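First, one chain by itself in structure tokens, the form predicted alone.
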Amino acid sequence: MEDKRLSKALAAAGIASRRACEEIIFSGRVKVNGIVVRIPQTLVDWQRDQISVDEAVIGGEQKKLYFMLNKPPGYLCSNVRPGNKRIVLDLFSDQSERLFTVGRLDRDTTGLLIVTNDGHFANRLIHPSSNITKEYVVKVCQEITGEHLETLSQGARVDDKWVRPVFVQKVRRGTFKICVKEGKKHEVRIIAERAQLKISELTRIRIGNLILGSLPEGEYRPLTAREQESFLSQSDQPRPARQSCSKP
């Protein structure tokens, strides 16, 4: 069997995506024939080593499998649970792979989540260079005019940086979709508070081309072959002849 890097062969066995499992390693939990290494690129080969993450042994890789959730509120992104809370993975007890969510959605954000236990597939999604756009829809404690539109096209600064959405549109008196692409923590929230709008409800329900439809809430199904294949094939390209900002 071919070598390959640590890091990308802890990513083939679903221990988490790429770039996470850089950081696993940087943290000391990985051992490599009962020695600890924080190097990602150590060359591995699952036939002549042992390799453990937090002293559990990892067998090697898995079969590949790739769900859509539909998240309700109260569930945490997370593989490890802080204190009794729940997390999105409770929701996958009939499934005995190792799974972990691709990026996340906060506690009480509902809708689109990808659930996998490929690392180089989950790279693939959340890397920057890869374009996909994230669609929302937001619910706000107020009547959305014509100045809200206008500022939540603006954008806001998320970590030191401004980031703007690709399109804002008027659903109805109370709602709105925006499409954003960054990526970063709690971007539709804290563009929401520059407009001063309240937030009631946010669900995310398009990741690139993938829509999360009517799958019932709580509930997953596998992608099929063609969504899979529509992420890694090809990037999402934005939509802006539906940016809508003008007054209503």
Contents of the next structure:
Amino acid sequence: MEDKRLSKALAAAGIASRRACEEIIFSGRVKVNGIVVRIPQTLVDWQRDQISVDEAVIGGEQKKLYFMLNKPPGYLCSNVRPGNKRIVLDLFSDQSERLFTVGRLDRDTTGLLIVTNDGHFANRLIHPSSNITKEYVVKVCQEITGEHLETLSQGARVDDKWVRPVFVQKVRRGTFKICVKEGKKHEVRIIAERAQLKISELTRIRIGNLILGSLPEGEYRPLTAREQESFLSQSDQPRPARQSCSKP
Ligand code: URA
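Would you mind giving the form predicted together with uracil, to go alongside the form predicted alone above?
Zooming out: every chain and molecule, the one shown earlier first.
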């Protein structure tokens, strides 16, 4: 028998990342032995305690699954369905395990998204200290000028923080690449808006060393053992590959 903190136990059971599990606990959705518990540090044991989320009893730790998806536009990164909107997890209807996305892409952003049931893994990747570079290809409605590139590379205020891209490069007339580390909501769109560029398409093509490659839109595949390990020992030097960007 081993006592674990409730938030950690839920993350290991594949409910969500540890941080998201804390929110679920704070909001009163979790019961231990039939009693609502709002303290993530509460010690629990799968053999001794019955733990439920939204009244569904959780079975314990699960086999860990890791996928990369090429997200199509129009799908929300959400574990719950608002109204009858499409969510990314609809694309995993053939999987029986409870999965969730690692971080979020906006509804109309496409490209590389990691989907897992490993809350510790997700937590490590989305934590600000992970320092992982995310690379995007951005199509805009105008011709990109030197002035645009200068403003883009200055970054923008996103929430309470100034986000400065680690790399910006024009690819062709109305397309640029941008690399950011922060992982803040709408960050690329906000940076482009400050440069007065109107985005028509935004696609993530890389997270750390993990490259989207030729995976067709709407499809997913398991991460290889090597790809999973690359996040454990993430040095975050972009591998020389066709889709990765070099440092400025
Ligand atoms: N930045 C954005 O603005 N949107 C995304 O979906 C991802 C990064």
